[in-house]
Amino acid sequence: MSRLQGKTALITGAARGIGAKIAQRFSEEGAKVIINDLSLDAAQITADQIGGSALACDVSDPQAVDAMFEQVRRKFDSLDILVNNAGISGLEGDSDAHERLLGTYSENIDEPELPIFSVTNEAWSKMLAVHLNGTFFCSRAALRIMMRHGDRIAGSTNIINMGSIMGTAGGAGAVAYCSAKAGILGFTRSLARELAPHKIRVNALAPGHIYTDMISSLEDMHPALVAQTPLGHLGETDDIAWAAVYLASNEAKFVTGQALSPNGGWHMSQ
């Protein structure tokens, strides 16, 4: 119950869901937790459970997120993790998502209805500015409070982002969301490099189909994702927690530059 004890953890995204989870299962490990959504109010009613602090600012907006990072120098003076969970699937408010996911197709050869031409230009930037574009605010901002402390053991500072199974296998109706989430993965790999001379740690989580609010009003495919998981279900929002613990932990001192997936195994690498 200590594998976080005494490190300073900022969470985005982290009101609800796998970004909760991974709020309070750092929280038990004697992490002092900073829970970052774009509701104060909601970011405030799941720290209060844990015993955290709560910030709000929207991850696509540069001089908010700069803001944010600047209280947290200014009320806890270092940060040790940084978990970049923030995001969205694009499906909000469409009524049509569940046939593009599907990867269906018109009926009318002339013109087919790919799902790609469902995607607007304004969808397009969105997914990317908030998963891809928040990402490296996020890291860049919590970079500048890491950095000022030169005494950092070997890996014990580092910094967690958000992947998905979608952007290393890709998936038919859904072209924005992978691109964003490989566009992160690519986004580890150089950051770990750069910072490795530096002591910190740079990795990334790549979930598979996990059970959350995002995906609980898509249960008509759940069948169809659960047939294509070999373990025969989906997974749980502390499947993600637990590696997140394992990713931040002194136990992970020489990881980094890495994409730990738990999928059931719906995606097999290395």
Ligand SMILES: NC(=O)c1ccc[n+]([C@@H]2O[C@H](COP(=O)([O-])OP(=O)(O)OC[C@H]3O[C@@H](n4cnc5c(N)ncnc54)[C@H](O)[C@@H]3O)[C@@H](O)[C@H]2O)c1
Second form
Amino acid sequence: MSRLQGKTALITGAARGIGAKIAQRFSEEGAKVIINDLSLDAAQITADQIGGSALACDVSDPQAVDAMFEQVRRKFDSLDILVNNAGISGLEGDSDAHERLLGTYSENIDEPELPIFSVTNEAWSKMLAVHLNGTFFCSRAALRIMMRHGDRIAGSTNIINMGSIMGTAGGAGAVAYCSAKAGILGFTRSLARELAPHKIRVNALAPGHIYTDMISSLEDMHPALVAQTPLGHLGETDDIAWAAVYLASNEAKFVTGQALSPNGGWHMSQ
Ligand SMILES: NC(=O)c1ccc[n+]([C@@H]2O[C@H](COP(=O)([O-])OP(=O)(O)OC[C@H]3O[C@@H](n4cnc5c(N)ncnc54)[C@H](O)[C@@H]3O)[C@@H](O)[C@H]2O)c1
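The form predicted together with this ligand, contrasted with the form predicted on its own above:
In what comes next, the whole complex appears, and the chain from above leads the way.
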């Protein structure tokens, strides 16, 4: 249980859900873990549970991101692993969006209005800002720290970006989310090529449907999602956390530019 011994890892959006489970498993594997989230209180509660540190910032705000990584540089001096996990579904507090998404799975709706007509400019921009801009802002700021150490062991420094099966499969009623996740996969491959000469790996996780707060409000959809999943159930946060441990560890030292997709067979590739 020491695959990440001596490493420092920052995980965004890690106060709960998939990010919190990744933080717990990283900590158990010996990493010094920094939990980021919007609320310092929420991040601190999770950090206290796993023996980590907490730093708050909105990953879509470039100044706040730079300030947070400046704190990381001052407090920890080095950073080995970044997990760009923070995300939103776009359904938060929007019951209409919730109904529209359910409508796309319902057989009882005769002529549903096209869901794309209801995507406001603000909702589109916010989705891309949190997922895609946030991934870019945090990666750029983290690399300023990661690149300072010239003695990197090949493959040990790395970035993991949270994609989704929706980024490749697409999803009716979720154009903004799917576009943001597809962008993250392209960002991952480009940055992996850019950083390979510097011995820094970049990979993505593309989870299937994992039972967290993000999808708990979509309970009506769960039977359909389970029916589409060959393994016959939704995923758990640990299904993603263990994949993150693998990608972050030296056991994955020859793995870069990849998307690893624990999804119960919902989407099969390669
Ligand atoms: N749950 C799933 O089925 C599923 C599937 C595929 C991908 N994902 C992705 O996994 C990641 C984690 O999802 P989850 O299911 O754990 O969701 P969650 O809603 O349980 O947790 C998301 C966390 O991100 C934080 N966050 C949101 N916006 C932020 C911002 N601007 N700055 C900093 N933190 C912010 C939230 O406060 C929350 O703690 C997301 O990127 C999500 O898109 C989830």
